[in-house]
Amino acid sequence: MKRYFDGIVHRNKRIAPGVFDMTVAGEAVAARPGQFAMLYPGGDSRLLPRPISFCGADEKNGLYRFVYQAAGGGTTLLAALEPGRTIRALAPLGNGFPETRPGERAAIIGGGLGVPPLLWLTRSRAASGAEVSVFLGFRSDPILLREFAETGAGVSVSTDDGSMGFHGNAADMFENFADEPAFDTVYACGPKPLLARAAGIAEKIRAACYVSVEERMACGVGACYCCAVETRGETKYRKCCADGPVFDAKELVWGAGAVG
């Protein structure tokens, strides 16, 4: 269930430009990988927060982690705060991915800022048993990859100007790989044209796929439709921060020759 918290900034360190790594200690809530947080970047809730993916948590000891961009005011305030500091959170909020399938054989895809959000679900999938196989991409700088190796799973990487690993996006290192081995479900977190190429190799190798979109957030919990994203079936539109971030990639509508 959500709730408002006070936490205290544990830390707040810069790992690559313009992104940072904050862990927040507070009360103890139940988050899952895929769900996200509020947080009032100045401590006070008459400021307008920021919707920020859980990295990791640690619910038995009330710590939690985001990695971020700061790339606007209320992110540029986030990531001027020092340990220490007090910072309000509401969380956990959104649906997050679903629990594992036993012997399950996941490929997890990510790009840019939807890397981190993945590095979680990759820790408990392969917890659990999981075959994982995880795809990211990014422009230069990549980031978190000793953590995501320490998890045991499979990883490749791709940069988009060839200075490390594949060259390219991680939707076309993934396609590469798609047919050996088989995967039985297909995860991704990223930009939408990442989404729906990621949704399009799964549909062509008969596998589920589940997408955490990336969609402006205003309220976080579903009162202002900034977020709505466009769906099948009777509900034209659903809301990204109350029926998402994670949705099931057929429930989407892509556009267009987006997939394929």
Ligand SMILES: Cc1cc2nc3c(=O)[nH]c(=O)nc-3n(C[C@H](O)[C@H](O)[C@H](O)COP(=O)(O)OP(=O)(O)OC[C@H]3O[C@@H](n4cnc5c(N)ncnc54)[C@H](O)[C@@H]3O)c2cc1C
Contents of the next structure:
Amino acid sequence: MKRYFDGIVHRNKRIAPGVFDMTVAGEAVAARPGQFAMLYPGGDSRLLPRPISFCGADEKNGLYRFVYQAAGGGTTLLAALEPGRTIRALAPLGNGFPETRPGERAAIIGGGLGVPPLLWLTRSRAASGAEVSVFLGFRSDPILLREFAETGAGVSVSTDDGSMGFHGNAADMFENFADEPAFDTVYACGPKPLLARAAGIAEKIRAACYVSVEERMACGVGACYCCAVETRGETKYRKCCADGPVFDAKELVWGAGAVG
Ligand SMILES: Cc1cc2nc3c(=O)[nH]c(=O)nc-3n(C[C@H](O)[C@H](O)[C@H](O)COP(=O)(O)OP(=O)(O)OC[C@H]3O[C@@H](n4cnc5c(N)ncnc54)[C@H](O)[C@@H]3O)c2cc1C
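Now that the form predicted on its own has been shown, please provide the structure of the form predicted together with the named molecule.
Shown next: the complete complex, the earlier chain at its head.
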């Protein structure tokens, strides 16, 4: 159940230009892959919290990991929090990725800062015996690659500038691998054009597809409606924070801007 807690920043380290790896020690919170926390930028609640996905959690020891980009004012304040500082959080939020099915063959596709939540998903799928192939795309500076490789999943990397791995984005790379219906399920997180492409490829290979959508949000709990996403269902607009952030890709309406 979601609740506020005051955690202690255990570690907050730069791991790539503008990207930080933060571990927060706090009381036990039962989170699962695909869920997120609202983190208060200056540590306290003077500013609106920012949504950041769990990259991992060690509930037994009350340790929660977040990997994030210092993208603007709020996340730059998060990046400035030194170990030992208190940080207020509201968690766990959102629905998370669905449970795995026995013998699942999963393709996990991530782009840029959509990659961190997929590390926990990959770990949990690999640990449950699923056959997992991971496709990760970055502009130029890959993150978390060693940890993805340690899960035992097959990991393929692409960069927009061709400096490492496949030259192009994660969807192009995935399409190269996905001629045959070798996957039952596709999971994706990253920029909307990447999610739309992943959904299209999944449909072609007749795989189920779940995408984690990162809309701008203010409250994180379904009260303010500012993170509405357009869906095909009867309820035309659904809340990314409370109904998502993970949606069955078939439910979503991909606007023109998403088909990049
Ligand atoms: C459910 C969810 C999970 C997320 N998980 C992560 C994560 O694990 N790691 C991570 O680095 N980021 C994640 N984000 C994005 C992160 O919340 C935003 O980058 C952050 O809120 C920006 O706040 P700011 O004050 O630093 O920047 P602002 O000054 O508010 O914005 C700076 C730039 O970031 C863009 N931006 C703002 N909000 C978002 C958003 N929601 N998605 C994409 N771009 C945005 C703005 O358009 C602007 O270009 C997640 C977002 C959501 C909704």
